[in-house]
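As C-alpha cells, one chain now follows by itself in the form predicted on its own.
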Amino acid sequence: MTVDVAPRPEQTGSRRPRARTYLMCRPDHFEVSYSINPWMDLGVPVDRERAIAQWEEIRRVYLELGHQVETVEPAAGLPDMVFAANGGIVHGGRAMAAHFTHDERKAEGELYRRWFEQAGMTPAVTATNLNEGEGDFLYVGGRFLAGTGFRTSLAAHAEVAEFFGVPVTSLTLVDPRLYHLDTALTVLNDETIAYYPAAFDPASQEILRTLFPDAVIATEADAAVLGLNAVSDGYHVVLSAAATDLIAALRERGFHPIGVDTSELNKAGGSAKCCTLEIGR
C-alpha cells in the first residue's frame, strides 16, 4: 500500500499535518498468555508473526509520512511491551516513566525509564502512582486529559500536573473494554477530538462536550474494533481499517483516516495508538 501523504486542496486551518517523533516497539515477545482486560482470551491462537506484520505496516506508514520511528528493544517475557503507548508519557524534554496497575507488566517501567534516560531527556522519572503513560495522558489545546476508573489512579492526574506543569483535566471511564483513554478517545490536532460518550460517566461526557463541542463522535462499531486507539499528525489519522464509520466522519471534517489492519494486536487490548508514544512534542 502506497500512502498518500500530500494535503489535499480542502485542507485549510489545522488541517494540516505536523512531523511528529513516535517510539515503537516490535512484537518480538507478543503473545497473551495471560488476561488483564476484556480483548485477552487465552483460549483463543496468536500468530507472532502476523502481529509482527501488522506493527511493521503501522511503522512503514508513519516513515512514509515522513515522521521519525525510534524503537526500544523489546525483552522477553514482557509481551505487552510492544503497547509503547503505556511506557510513560513526554513533555516539553521531561519524561515521566509508568508505574504499571498489573504485576504482569510492572518491568517495563523502568525499560521504558531507561530508554528516556538514554535519549536524554531530563528528567527521566518513575511515576509513584498508578500511572500507564499515554494510554490514559493525552495532550490536546494545552492540557492534559487523563482517562481513571481502571488502570491510571486519580491522584497520578495531581502528580502529572506538578511534574510537567501541565493542567490535567480527569475523565472517568466506565466501559472495561474501554480500559484506558487512548482506547475511547483520539485526538485529532489541537482543536479537535473524537471519541465515544458511552465509554465515559456522565461527568466526564458533560466535561468532553463543554470542552470540544465539534468534537468527531464515533459509533458503538467503532469502539468494538478499537477504532480510536488512533495516531493523527493532524490531518492523517492511523487507525482500525475496520472502524468504517468513523473513516467516513473523519473524512467529511476533512482529516485523511489510512486503515491498517490490527486484528491480531487486538486480541491484546491495542491498536495503533497502543503501539505508539509521541516523543517528539
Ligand code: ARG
Given for the second form:
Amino acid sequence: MTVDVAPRPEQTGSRRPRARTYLMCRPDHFEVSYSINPWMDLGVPVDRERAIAQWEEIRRVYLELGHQVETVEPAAGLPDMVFAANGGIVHGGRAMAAHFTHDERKAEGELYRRWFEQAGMTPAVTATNLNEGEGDFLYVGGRFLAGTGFRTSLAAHAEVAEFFGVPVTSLTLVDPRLYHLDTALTVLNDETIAYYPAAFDPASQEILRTLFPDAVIATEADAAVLGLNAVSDGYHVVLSAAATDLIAALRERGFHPIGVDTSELNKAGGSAKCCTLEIGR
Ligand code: ARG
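Moving from the form predicted on its own, what structure would you give for the form predicted together with arginine?
So here's everything in the complex, that chain up top.
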C-alpha cells in the first residue's frame, strides 16, 4: 500500500526535501534460511515474489520523489544482501564496506566494497572492526550516531571517526528485536530524529535527549513493526504503513509520511531503511 507520493511543495512549511542517491539490491535470492535476529523464524514461510514486489514499490516511490536509485547485483546464497544499508558507509566520496558479525553475511562485504570502488569512491576500504554499515551509523548534522550492543563494535565507532574525519556519538542498543541503530532511530533532517527510547540504555537515552530535545518519540507499537526503519529526504518519510502512531506523529510535525508494505522483508528483520544505503552524501 502506498499513500499519496506526489510532492506538495506548498505544504512543506519549514520541511524541505533534498534529492538523494540511494543504493539498493533486488531481493532475487531473498529467503529466511538462517536466524541471526529474533525476527527470523525458520518456521515461517517467505514469499520471495512478494518481497520483490515490496522492494520494487520502495524503489518506485524513491524514483517518483525524484531520488536516484543505483543497484548492486544480488548474489545467490546471500539472502540478506537485499539489506543494502548494511553494505557499508559512504560519506564525502569515501567508502568503508561492512565487516559483518555473522558468518552467513560476511561475503556481502567484499561485494559492496567492489561496487563502491567501481562507482568511483576512493578509497573504498573494508572495515577492520565489526561494522554493519549504515545499519549502525546514521549521519545527522555533522556527526554520525553509532549503534553498538548487538552487531557493530565500539572499536568500529573509532575507526569510522578516523576514516571519515567526522565525530561519532556512540549509543548502546539493549532490545534484541531492535538490534541495529536504524531499527530504533530515524534521521528526519539535519536537526531532527525520531526514536524509541526503550531501545537504548539509560546513558544513551540521556545523550539523545540532550542532542535532540525535540525529537519525535516513537511508541512501542511503532518499533514493533519496524516503523523506525524509515528513510527521510528531509520532508517525505518512507516507512512501514503499519507504523500508524509514527505516521500520525510525523504528519503532526510537518513531515510527509509515505506508508509502504514491508511485511515480507520484516520476516528477515528489515523494512524500508534496511533496503537503502545513502551514497550521495
Ligand atoms: N537479516 C538481516 C540481519 O539480521 C537483517 C538486516 C536488517 N538491516 C538493517 N539495516 N537493520 O542482518
